[in-house]
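Read the single chain below, which is given as structure tokens and is the form predicted on its own.
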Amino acid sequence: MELELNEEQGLLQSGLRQLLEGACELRRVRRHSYDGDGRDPELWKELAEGGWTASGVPETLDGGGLGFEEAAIVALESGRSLLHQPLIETLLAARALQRAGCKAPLSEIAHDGASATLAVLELSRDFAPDPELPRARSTQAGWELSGEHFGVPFGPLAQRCLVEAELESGEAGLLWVSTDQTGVGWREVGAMDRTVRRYALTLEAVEVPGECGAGAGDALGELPDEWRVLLAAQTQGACARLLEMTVDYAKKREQFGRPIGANQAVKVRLALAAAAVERMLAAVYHAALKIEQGASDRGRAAAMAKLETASPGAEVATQGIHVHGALGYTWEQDVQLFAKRIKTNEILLGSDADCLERVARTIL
């Protein structure tokens, strides 16, 4: 990837897009995310059989062995389709587990098709004032875990949760927890975007095997920036799809005997939105490349990608709704579903001000 996809990456993107267009069309998203309980095991099975859920697991452990550039492509397509399954979270968990040297959980993802989510302090800060890390006490069998996390995506809808916790040594660790085991409690919190449901996690003396835990500092250090870039990629994909839908509507919707897209005011709105979507894609590709290369300025690139998709993404969503007129606000129109994903991603893992501060700190 040199700010554009190579042939193999293009085939990867087209293959996933074809699968999601067939298996994850918007009526299905509405049925499971808004009318149902959020679960869609048939879709997850289809993703697992296609190798997408294990694509972040190393080839030596029977996974796909894809790098971060390819993970960004998966995120772009998941945003474009409003994927309502924890695919991105599973990819991120696999990358963190690999860096932490935890092989057994990686085998669960690769061989059992296990879905995973993440509970980390940096995300908890978006949902609670001054949250504290859960505490992990060492036992003969491994660890005993107690505490809370907030804003966990998908929560009990995933099978496993990678939990950041404070170890007895004072360092941060990662623990692999089953979402339905004894002592694990979930409370759904209100979320504008129902395609990614959010939960508060409560842990009460949860027994966790001891393979993971210590030595996870490096894995945790990389995780937030990688998550920012994949959130930015999701937003870009959602904006690109929303813009396509809006352009199509402007061509077909007639007013006073001609398409509304013939009006100069509408043309300008759409042109500005298209330019913003292209800038988003460049920022995402740039950040993905920096992370793949392990560049020293990868944190800055991640903050820039998040910054380039946060408020600009919200503006694209707003203009899309405006072009649809009063219909854009109605439940029947699909553009509001994309607007909800875009607006939610805008505030996760750092606001515009937070990202600007991160960029400034690396320069000044």
Contents of the next structure:
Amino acid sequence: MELELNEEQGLLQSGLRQLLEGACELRRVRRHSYDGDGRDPELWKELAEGGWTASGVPETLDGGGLGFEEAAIVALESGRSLLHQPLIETLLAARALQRAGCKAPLSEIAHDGASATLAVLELSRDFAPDPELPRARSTQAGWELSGEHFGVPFGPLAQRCLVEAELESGEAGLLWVSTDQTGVGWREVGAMDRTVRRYALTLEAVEVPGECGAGAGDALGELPDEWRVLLAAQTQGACARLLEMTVDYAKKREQFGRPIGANQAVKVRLALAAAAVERMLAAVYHAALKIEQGASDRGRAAAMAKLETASPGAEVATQGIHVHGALGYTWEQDVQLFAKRIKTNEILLGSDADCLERVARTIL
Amino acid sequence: MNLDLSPSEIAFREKFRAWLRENLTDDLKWERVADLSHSGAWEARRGFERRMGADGWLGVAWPREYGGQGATLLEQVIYQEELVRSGAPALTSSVGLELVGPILMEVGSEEQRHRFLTPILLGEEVWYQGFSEPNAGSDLAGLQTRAVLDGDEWVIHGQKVWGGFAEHADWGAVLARTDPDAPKHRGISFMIVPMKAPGITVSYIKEMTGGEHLNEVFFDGVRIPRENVLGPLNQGWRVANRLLGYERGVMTLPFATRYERFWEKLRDFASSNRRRGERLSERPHIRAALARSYVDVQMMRLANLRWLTHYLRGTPPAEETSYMKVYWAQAHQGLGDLALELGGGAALGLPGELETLAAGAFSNEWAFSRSTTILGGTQDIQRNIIAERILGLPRA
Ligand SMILES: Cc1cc2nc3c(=O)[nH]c(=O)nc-3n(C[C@H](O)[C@H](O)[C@H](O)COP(=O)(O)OP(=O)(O)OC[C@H]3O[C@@H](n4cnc5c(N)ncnc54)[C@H](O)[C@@H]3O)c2cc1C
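Let's compare: the form predicted on its own is above, so bring in the form predicted in complex with its partner chain.
Now the complete complex, all chains and molecules, led by this one.
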């Protein structure tokens, strides 16, 4: 029985944390995401050189060959640093591509350092009332893809997009397109968390070479659950950092001649937040383990992890802002950056009611 | 990561399961013997524990040199979970096994160990825990029970409250003030008191469940030999506190097992009962409530298992046990609330009353679960510990 990182995983985590503490400071996140155009090719290059962007590609295809527990570690750290690049999306794309047996795209991730995002129906549904899957018609060269997706994270800021589409057979398939390809259109939509910009995607007779697509129905199956767990992990990381910042502030800020953190009312807020953050980690590890094992109850474990981080995460964020007083309400204070990521992750891919029903279906 | 048991852990579990199957007959199960006011209930529980002791199934955690099995922490958890799963009653020997025994091994004199350890291990002697007092609850170190040396004897005056089994116990582990002039944490000693001694009066307190398990104990000039102090004189606070954290640490895992069983009862109830023309388990808010409570119980277990992993790797338990107490209370009170929501009006009578659903089990669980934020260090005290000792916020 081991529900904790092993030594090697611990080293992996501290390696990535160190890299991100240096290369992805909050000042930089603000500069690129809020003041700039969202792109940060140098940071992506640094992540690629460290092997992180290809970590989800199998070793036989020159990737890092990391499993899902490690993917969760990457997501934890991406939340802690508020990483503004499509790293977990690229990891998830690599896993799905591998299940679908699509070698060429995996090679782009491994050799060209390609970044990827994901356009799937389940996320589209969070942004549009009745989205339909784009359709893929088979052609001599491969596929021709037309239709729409909504709420795609990073959109054209990533180089490739893995698109869920309905094949002529009626099956769902995954197709690999370049985000700047002819026929691919992006329209940015509002996203209070500017560190993950959002886009509507239109596909007009986009040509996709044949390798990827057919028989990929199973490959998609896992993707939403995996994404839920990585969002949960990201929220845990973001909450842990936000809580640390808030505890530090509560020790330093003085009113009535004592640190505000000496007041029991403040202590209770922070203790409850800490208890929530602590539990989130167990939920994330448990779900990562179940997915890694391909266990039959992995869907439930994923919903539990999402549930443990969704509204509890948003509550931690709210407390973080509150304990900072009016300062916490300002644009300049960093807690609000974390709060927006956490709140966004809560709402997407299943908030409380949806995840409770996912759990209920497996036990009732 | 993995959640699997090793072959030797599985073997350990199977061995204990087999023993329980053989020895825990229906008349000994929790429902039948929980209420000690029923005639024969106490004797039945004692008899069962003596059998456990004789076959080596008490004190499995104790080191082999003291007659235990030297069980690993994970085996201890397995042991406790099996005990709960089997439907066995809570052990009347637990204060001896989990509190007094380990303290004896650590700080007891040669004679004390010789005198007390074996009877605990064989289930022959019952211990009472006399810590809390009417004016010393959360602030336990403010306790006022006094022990004064008179020749070769201590003379004890005072009152304890909330401990159980006081009427039946052979021995009491009693915290008493032995130096009234010292700062409050440094004037307390850990006394071993024969509970049948003259001057001790025991009474019962009726709980909101209607049950009577908690005692008031009055000490009126009780005389005990001078050597009945456990550990150094005036160091009783430190001696007692070594083990209090353990109480709310991974040892809350067996409660998760108990709650899983209760949750299953609620699920079965929801899927076989209708209200206002609809099956309960088909109503969206009931489904959500059942799922929520399931998740709380599972999370209580998983959060514990993560820390258990740390302990198994050699990190000693510390203040994080306060987190476990917080989750425990949340899971239990949630279940209690859910039980009454499912049961509706028909469940609102207490056990023993007329026509109460599930023989009052639902309302009983609701009432009983109100105690979980109080016992073993209240929820507020746990939050203080988290804030001050884990997060490092300034003390008030
Ligand atoms: C079912 C049950 C079994 C028990 N078994 C035993 C036993 O076997 N042996 C034993 O010795 N004791 C036992 N106890 C007693 C238990 O340990 C005490 O009840 C507990 O420590 C609280 O003390 P109190 O009841 O005096 O409440 P108080 O300490 O008076 O607290 C009253 C309220 O004030 C709050 N409060 C107190 N101090 C603070 C603070 N500093 N900050 C914020 N809030 C505060 C508390 O949280 C609580 O809500 C048992 C209690 C119960 C309910």
